[in-house]
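Given as structure tokens, the chain that follows is alone and in the form predicted alone.
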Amino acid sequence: MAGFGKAMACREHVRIRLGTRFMSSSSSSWWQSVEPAPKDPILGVTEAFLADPSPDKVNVGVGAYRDDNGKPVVLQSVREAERRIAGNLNMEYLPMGGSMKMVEETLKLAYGEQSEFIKDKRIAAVQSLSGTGACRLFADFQKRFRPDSQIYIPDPTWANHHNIWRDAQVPQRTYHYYHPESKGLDFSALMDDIKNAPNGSFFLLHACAHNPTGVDPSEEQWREISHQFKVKGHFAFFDMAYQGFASGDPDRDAKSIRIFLQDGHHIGISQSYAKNMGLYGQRVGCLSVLCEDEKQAVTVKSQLQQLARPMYSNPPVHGALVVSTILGDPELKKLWLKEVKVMADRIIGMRTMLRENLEKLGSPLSWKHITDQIGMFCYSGMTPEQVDRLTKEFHIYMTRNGRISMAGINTSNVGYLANAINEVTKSA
């Protein structure tokens, strides 16, 4: 018996060793096929900037507002809203559709304070995880209920737009938008693409302050675009990340949307409070879809909520409370509108100063496009090689497509930046 027991123990030892080896081999192979993800072209700029010890370094890569001292800003209206919220409200889950009060106030900003569509309850709307979340939620909605459709996206656009619709498995096409020679809008080519797209196509439009170019259609051009959409039966999905931040006037920045509404379109809108309230880290926004009637709006909203449920269940509460507190109080809203204009005016002022500095240096190039463009970004027209020189020789960081974040410019560095740009472009 002793020999039998010894043999059994030996067999058990071998079994355990083999099992351990099998588990080790199996476990190690689970993720062997995973390759490192490519670095984000925008966030990678910040990483490189932070690692640079140079005292002269300048970051004009990331789209986040800075004051004239280069510091992040928390608006007074936001601070006051937080003071009122602190200790007075619970932290219970929001519904899947988010804060109804925040959504109601947000719709007024986009559709108009006295909008008939709001009164008639024709808008299906949910709180979203900022503008990115609103776009993703709509992309999934499009895929689920119009599975054979595709999305037309402007060339160029914010890089994440492509990621969003790709991961929602919606086929993409691009349409002409930017004209490199004029550094303005390629309007004729844009209109041709709208006309040539199959009837009933989905188009992604930037409502204002186009990212990355800063080039927006004029009011008359928007009217022509809207008319052609009507002729072709296209669906317009507006990404409005910069309302108020572009011109300083939220109503003026929503003009493209109001034109489409006046012309009888059923549209979708993504809204974000990252830029215009500085709530970058709170991830608060809204997705809305204008429907035929109240019944359809209820149905569409139920499906948007159903899509949100397995993604994130329900949106965060704090940012929504900040927004609804500000927009729901006349005095706080007035203060916010004043602060939005201050931010927009500083950006516009930096555009003027950068152009004037380049012209004083005797640059052989035209820099008129700096002040013609609007919003957070300037599409400078610099080549990737020129951008590389700016980084290597002058410690100036931006994305290689030449996009300058105007918020990173201030009265202390605008001269240095202009001189560096002149150096790398004067022989072009």
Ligand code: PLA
Given for the second form:
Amino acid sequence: MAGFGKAMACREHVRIRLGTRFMSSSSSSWWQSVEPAPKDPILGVTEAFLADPSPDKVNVGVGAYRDDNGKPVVLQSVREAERRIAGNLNMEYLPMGGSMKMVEETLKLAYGEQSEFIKDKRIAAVQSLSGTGACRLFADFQKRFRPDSQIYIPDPTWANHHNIWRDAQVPQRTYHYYHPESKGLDFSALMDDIKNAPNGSFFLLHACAHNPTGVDPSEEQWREISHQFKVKGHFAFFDMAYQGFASGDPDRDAKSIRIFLQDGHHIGISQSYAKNMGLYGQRVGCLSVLCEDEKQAVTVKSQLQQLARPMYSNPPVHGALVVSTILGDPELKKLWLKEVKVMADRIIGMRTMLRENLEKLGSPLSWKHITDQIGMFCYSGMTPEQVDRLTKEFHIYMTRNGRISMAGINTSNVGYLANAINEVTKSA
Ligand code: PLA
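With the form predicted alone already on screen, would you show the form predicted in complex with the named molecule?
Next comes the full complex, this chain leading.
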């Protein structure tokens, strides 16, 4: 008995010890090797802004449109579409490729209302989780069907492009884009990089309103780029996150794409309604790939759906309904186009005001690039240290690459912002 008792006690002891070990492993050591992720260079700015109690604080970090009172905007066209769809619909799943009605209307915006490619059903297209989701889906598609390819990304670019193609395990190269001295396009270096890339390379191009630089090629330069792509047999993937935000006219902002289409390229496009319809949080967009013919488009689409299925199964329904309601009704579409123009014009107006304010303060630097650049952002040329001073001393929040979201500026804060920029840059 004594021996049995001893054995039991021993087993109990082992159980407890093991138990404690299990406890400790499940409560702490599973994720012991996990390091904190670095803060996102753009969305991290919003977090810091929200945590600042100062009444003077200004957020010109993330590219989110604000009205002249600094308030987020829900477009009238969106409100009206929501009124029309409210209560009328069920909440069933969309197909894996999303709302075909939405996709059809979205393709018209990019490829042109009368596009032969739409009529000939040569475009494989799916609704995506906004522009980010479209880029990621394309990156995964590229990896799956062109596993040895790499992607050429402009230097600089939207920071998340690097994350997207990294996580899709597509090797990245950069190509010259921005010229720091002129604060414009480094066209000759860009053309050299296009020429020197191996034939048949994948290139990511910003269709308009380049983020973060606000620098776009001219129409003539786009023609040259397209020509050189043809010579080299490169693939152009257009990220069009700001259609309408550059000129105020979505058709004009699609010029780069139309040039490539005229030249017979088989391109890919990411489209987003975050900015031009203000549907940021609805996550609605579209990925399209122009194919040889209808048969290939059907095949490619089936593979895009296959990629989406294990990730998120099918995309959300509400934003897609808002978009298809607006674009499917000529009156609502007209209203939307007017509203896009109002947003773009307000930003253009703020460019002039910011530049004028800086010049009035007697800034020794040139601020011409503020009005030369286009779209949602101004690539100011400020250093990370100057940006840090803006944040610490003036509670102004922006990304450390010196990018200013023009959409966060209004008539009430432009003077304050100009003064602060002048203070941190005047001795540079
Ligand atoms: N592509 C580019 C070039 C972008 O600038 C952005 C958004 C996206 C795609 C993705 O937008 P979406 O997924 O919301 O459609 N860039 C923002 C926001 C506005 C962000 O970083 O997510 C920016 O502040 O740069």
